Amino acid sequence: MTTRKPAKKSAERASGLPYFSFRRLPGGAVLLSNDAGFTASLRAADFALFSAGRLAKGTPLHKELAAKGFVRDLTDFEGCAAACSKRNAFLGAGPGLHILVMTLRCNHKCLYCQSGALGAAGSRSDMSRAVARKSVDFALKSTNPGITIEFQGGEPLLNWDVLRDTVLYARRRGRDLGREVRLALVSNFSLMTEEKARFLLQNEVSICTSLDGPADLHNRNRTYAGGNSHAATVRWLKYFNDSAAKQVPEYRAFKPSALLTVTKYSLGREKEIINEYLRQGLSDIFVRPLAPIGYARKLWPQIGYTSAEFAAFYRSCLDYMIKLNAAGKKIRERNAVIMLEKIVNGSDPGYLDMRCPCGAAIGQLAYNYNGDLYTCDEGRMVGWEGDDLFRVGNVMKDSYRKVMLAPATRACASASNLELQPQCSRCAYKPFCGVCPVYNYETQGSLWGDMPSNERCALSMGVFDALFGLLAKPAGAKILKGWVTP
C-alpha cells in the first residue's frame, strides 16, 4: 500500500508532521518518503506512533525524522530546496542523448525485436552520408553543455562505411566547437573484424552488446541464421574487455557492456544468467524487462509474463549479486545502481526513463535513418508502425526550437508529470519513478495511461519494493550502497 499523509492543519498543529507519503513494504517495513526525495524505513509500531504525533522527541528515530524533513517544526526547508534542485538539475539541460538509427536492416531474428529491422539485403532503410551528418550537427544545436551520439540500428555495421564516417565527423565537430562528444555503438557484434573495432577503440567509442544469458538462452531469444549468436557476442566481449584492461596512452578504451532482455525462458534462470555475466568478464548486468512494444506485442503469450513473475525474478538476481558480492565477487545490477543513485546520492543517473518528466525530446532525441525526428527510440518504433505521434521534425528541414517546442514534445512531458498523474503524485516511490508516454499510448491507449492498472507501473513497483527491502536491512544496504560512489 503506498499513500500520502492528509495534511490537515488541526493534525499537523497536534503532531508536527509535515506532508509526507509511506509504503508498508514485504517484510512489515513502513518506507517514508518526502519531495525533497529523503526517506526513512520504520518498524511498524515506530511508524503507528509517528503517525500519531507520539514518538518521543530526542530520541535516534526522531532526530534522523528531523534531519530528513519529516517534523515540520524542525524542517530545514533551504536543505529540501537544495536537495529538490540537485536532482531536478536535468531540467534545464536540453536532450543529452542523441540516438541515430543508421539502418533498419539486421542479419538477426530477435523473439522481442522493437526496432522494426528489416531483413539484411537491401540498402533503401540505410541513414545516408548527408543526413548522418545533418543528424551530427543537429545534435550539437543542443543546449546540454554534453552531448552522446548513440549508434543504433537494426544492425548499425550493416552501414559502416556511413557509420564510420559519422564517426570521425561528430569528432571534428566536437573539436572545432569545443563540445564534449561522447560516441557509443549498440551492436550484436556478427559483422564486427578487427579492423572495425580497432578504428572503433581509437576514436573512444563505447561499446554495448546483447547477452541474454548462456549459449541456449541466448541463441533462443536471438535468432542468427548466418551461425551462433552468442558465440560471436563473447568472442567480441573478450576481444574489448582485453583492449580496456591494457590501455594506451594514445585513446581511452572502454570496458564493453551487454543488456539482458527478460523473457518467458529467463525466469528461474537467475543464477545461470549472472554467472554466464561473471564467465565474459562482465561487471554490471542490465536486468530489463521486455515491453509489448513491436514484435514482442504479437509473441506476448508465448515470450511474455506479469508483473509479479519479473518481480520475482529481479528480487532472485539480486539476492544472488548480493551473496555473491559478500563472497567477493563483483557483479552489479544497473538498474539498481540507477535507483540507487538517486535513492543515496540524490542526484540524477542520466536514465531517462525514469526522470520526471521523462526524456521524452527534452532530454533524448531519436534520429532516423530518414532524418525524422522522433521523441525517442520507442516513439520511433511507433512511428514505423505507421502512427507518427511521437514524430517532432525533420533534421533536413526544422529548426531546433521548431522540435522542442513540437506538440508532441510538449505532449509527453506534460503526461509524465508525476504531480499530475493521481495514484503518482501520491507514492512513496514518486521522488525516483517516471512513467512512458509510449508505453502507456501502446497499452493503454493514451499518453496518459492509467496507473491503477498499468503493467510497467507495477514493475517499476516491483523494483522498488526489492530495493527498498533490502536497504531496510543492515546486511543488504552494505552491500548496495557500495555499488554507487558517494
Contents of the next structure:
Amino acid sequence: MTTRKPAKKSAERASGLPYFSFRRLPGGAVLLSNDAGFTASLRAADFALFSAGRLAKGTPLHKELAAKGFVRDLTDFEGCAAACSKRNAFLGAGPGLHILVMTLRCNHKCLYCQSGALGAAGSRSDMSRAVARKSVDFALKSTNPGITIEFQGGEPLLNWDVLRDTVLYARRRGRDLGREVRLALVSNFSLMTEEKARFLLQNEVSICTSLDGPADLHNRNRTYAGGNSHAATVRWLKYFNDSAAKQVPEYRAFKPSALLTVTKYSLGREKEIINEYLRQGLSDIFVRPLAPIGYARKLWPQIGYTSAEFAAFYRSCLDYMIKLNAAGKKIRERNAVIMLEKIVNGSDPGYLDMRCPCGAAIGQLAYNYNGDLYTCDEGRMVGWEGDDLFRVGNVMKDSYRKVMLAPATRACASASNLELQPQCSRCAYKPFCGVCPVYNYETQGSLWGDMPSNERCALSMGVFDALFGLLAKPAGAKILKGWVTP
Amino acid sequence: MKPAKTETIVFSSALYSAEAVRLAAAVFEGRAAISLSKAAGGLRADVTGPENSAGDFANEALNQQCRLDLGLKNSRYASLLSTKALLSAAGDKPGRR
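Hand over the structure of the form predicted together with the partner chain; the form predicted on its own is what we had up.
Expanding to the full complex; the earlier chain stays at the top.
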C-alpha cells in the first residue's frame, strides 16, 4: 500500500493571501489591486504586515481588505465576479466608434499631425458619396447597439457636400433600423460658416476641435497659412457654447469639446493652458501626450519630451485643476475622468486605447477616404506611410464578419492582451490600463512591444501614479471622486 | 556616427528557447543584422548594428522568452478574453462552433 504525502502548504496559502498586484507609490504608500478592479492604499508598515499574513483581524483595514477581495478566506467570489463582469462589459459589444476620414486634405500644417494630411488643393483624396454611404451601412452592421460615427480628416469641412449628405443618410438609416447613431465632427473650424454650423446643430452632430492653449502656443503648434487658427477656434467655440446654453425644443445642442495636444512648447505653461480653457467656457480638458507617429516622429527632437517630463506636466495640471475646483471653478481632466470611472465606479468608460484587449477593429474602425478599413486611426497612419499591416479590409469589397476576424484584427486582440504581456500581467494598474499595438510597432518594431523600455507604458504609469497619489489624500480624493459621481 | 560593429551573444538553451531568440531576431529586422547559429549549450547570435544593439537584442530575447513562458501559464484566461471580444464583435457567441 502506498500512502500519499500530504500536500505541502505554500507560503501563500498559509498567509491567507489571494492573488493580487502591488506598486509602491511615490511618497511611500503601497497600492494593492486585484483582477476584480478593487484597490487599496496601504502605509508601508501595514503592507509589511499584510504581505506577511500578520494583519490583525477585525481592524478597519482588515475589514476593508476583506471586502475588496484581498483576504482569501473572506473573499466574496460572486461579488468579485460581478465586478469583473461589469468592468469588462465591452467584451460583449463590438465596434462602437467609426471614424470616417472625409478627406486627407487639410489647410493646417500642425507640427504633430499624425493624420497624413495633404494640402488643401485637389480632391483626389476626398471620400466619395458612394464610399461614405457604404461606410455608414458597414458601421450599422456592428454588433454594438449604439454606434458613433465620427467625421475626421484632414479637415472634414473641405469635403462638406459629402459630409452633409452622409449626416442625413446616417440619420435616415439609423431611424429606419431603429439604431442609436451618434454623430461627431472633429474640425479645426477654419472653414466653419453659420449655415454649416446650423445644419450640424439641427442634426445633433457633436463638435470637437483642438485647442492647444493661448493664441501664441496654439498658433505655434497649429500652423495655418490662411490666417489665425486660434481666432477661428475660439470664435466657433463661443458659437457652439452659446447654442448649447440656449437650447431649443427641436433638437439637442451639445456643448463643444476640445483636445489639447501637449508638445515641448506646452511644458511649464500648465496654468496658462487651463486658464485658456476656462476662458473659452470649456469644463473639460483632455491632456493628451504626443505620440512619435507621423510628422511628430520626424520632429521629435524639436517637439517631443520624455515620459518623466510629461508626468511632471500632468501632475502640475492636476494640482492646478484641483486648486481651481476647491475654489469653486468647474474643470475636469479627461484622462483622469476616464480612469476614475474605472477606479471609482468600476465601470467601463468606453475608452478604446486603455482596455484589454484594446479596441483595434473590435472597438473601433477607421474608414479611409477610399474605403480601406484600418484597426484604428493610428493604424491608418501607418498605412499612409506605406505599411498596410493594420489594414483589415475595404467597405466596398469585404463583409463585416471578414473584417472582424481579419488577421490584423486577431493579431491586435492578442498583442494587446495584458495577460500575455510580461510586465503588464503583474502590474497593479492592469485593471485600468491597456497597450497599443500600433504604438509598439512604430516605436519598438513589434505589436507586443517591450514594456520595461516602452515610453507609452512609462507615461501611463506617470498618469496612474499621479492619480493614485492624489486619491490617497482626502482633499484630492474628494474632488477627483466628485468628477465621476453625480 | 560610430561605425557598426559585431558583437556575439550565446543564449543558453537552459533559459532561452530557439523560438524566443528567432522572434527577437525578427523584431530587430531593419535595426541590426542578426546572424543565428548553433553553439555549444545554446544559440549564438552575431549582432551587427549601431551602438547598444547587442544589449538591446538580448533584452528583446528576454522579453520574448518571458512572453512565451507567460503564455503557457495564462493562455486559458487570455484566450477567453480575446475570443469573447473577437466573436462578440463578429456576431458569434463563444462556443457556438
